[in-house]
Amino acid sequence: MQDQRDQLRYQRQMGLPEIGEQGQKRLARSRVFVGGLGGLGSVITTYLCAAGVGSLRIADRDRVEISNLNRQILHWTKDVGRDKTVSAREKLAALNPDAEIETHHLEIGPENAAELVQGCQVIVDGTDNLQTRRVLNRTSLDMDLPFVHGGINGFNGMISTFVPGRSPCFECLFSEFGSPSSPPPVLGSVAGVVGSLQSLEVIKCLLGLMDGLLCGRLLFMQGQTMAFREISLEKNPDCPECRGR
């Protein structure tokens, strides 16, 4: 560690024998991509942060909305108008200065996705779209890089994490869907706990505690009745983005 300070800012993370000292210096080390600062990625990046993850790079092409501030809570309602990447940069830095926050105010395509997460080792989903997720998918395959996924609607939210080689991948599940013709509505709450158990997985992905994982797994969460349901997830043969991979 670096300092006392970081002894203090730790200390009960460091607590966990499954951390301690190395693995908190573990963690200093590591890169993170992640696709998306509203509800999920406001939680994700805040709790990666003050985990003390050494470096996040992240990319969103949108601008605060008034409509984003009962989830996203990285945006206050001074930041209305500003880009994301701006007002989530400026929290985070305060929350932890020794983290690295790299911001990128563009669309993730399949032109810039590769460059977007090279040298990273975790993929972590915080979009609201189909289409980005795919590419998001598709360069965790290319790349050997967990995805870790999570999505909300309503009162509902489900995660998983996608680890190419050793579960089915985003599109084994999602091939059959298209986007919807409008945005879901969304409890804030739900974000917060979605966002949060996605944070779990990619520490323990960083922490190299890949056995605990939900990996072919999905954590269905069912807010309005507290009931949490997982699934099994298989690969599919047919898959047109993992299959022969």
The other form holds:
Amino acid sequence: MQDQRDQLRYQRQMGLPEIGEQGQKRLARSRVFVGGLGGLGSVITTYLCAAGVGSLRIADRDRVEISNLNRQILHWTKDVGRDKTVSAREKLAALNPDAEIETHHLEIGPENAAELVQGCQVIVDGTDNLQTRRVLNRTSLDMDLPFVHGGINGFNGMISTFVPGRSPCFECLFSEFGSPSSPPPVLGSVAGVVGSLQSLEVIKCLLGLMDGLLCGRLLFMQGQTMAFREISLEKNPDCPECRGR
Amino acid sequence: MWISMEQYEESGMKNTVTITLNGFQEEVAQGSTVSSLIKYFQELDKDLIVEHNGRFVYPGEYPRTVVDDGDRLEFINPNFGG
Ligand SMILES: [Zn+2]
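Compare with the form predicted on its own: the form predicted together with the partner chain:
Let us now look at the entire complex, which starts with that chain.
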């Protein structure tokens, strides 16, 4: 796979000692599951695809709506009314024809999550709701896979990487939280920052750069004051999902 | 040197501690817990993240997490959009 064209395509990142030819091959052999193709999913999939992650498995149940376009940059005006999976596959395949893009137009639930994630090395949160995040977190624990979480709201965002056994899980933090009654207002640039940081976490996972992960830490971004704050996380023995293991 | 409670209060020293809450200095009763502060500041939103000196506080710990002079407390709304 490392022919001359690949050498050129990935030249600027292969120059990093942490990547090099071996790391690039590692990325090419990797498969990542991305749940959701909204504001976060658009950015996550774009950067993973551009970086040469060999295979992306993507699930989303929605069609593109005009109100998505302020932030979901993978979908364009011409895509309104199309399945997000179709729109995404088209753009990602054009960006990097070598990437295998596997799309599933469906709602992620407890009944299909394990099968969807089977064979992937990382689970990425591009969802916009708590229920789906709970399902992905459960799957991350069951299959012992890192879960790279991101969420946005207005000018603000949060990110953390949950690694089973090494960090608390998503439910350690949020098991007592309820779903907001209406979707929050969101600025596209914030989705861009958070999704981009998530894609960086994924690439680090795939390269085995585990020490620098946002693991046991919750990063908060406040866009209005451009303040980034980190909160340290301990395991929660009362967690109904992982029981603080 | 011992002083009476009256002298203590007259002297301007009070049984309070100063904390930084969401970036603002607040004087709160000594021995305040996260639970009592959530009530005191009328944080009505049940779904709140509490950060105490850089540490995530789980709801089960609210009643026994006491704030001290100089502590930093943040009440944060989680971001669950995508
Ligand atoms: Zn847990």
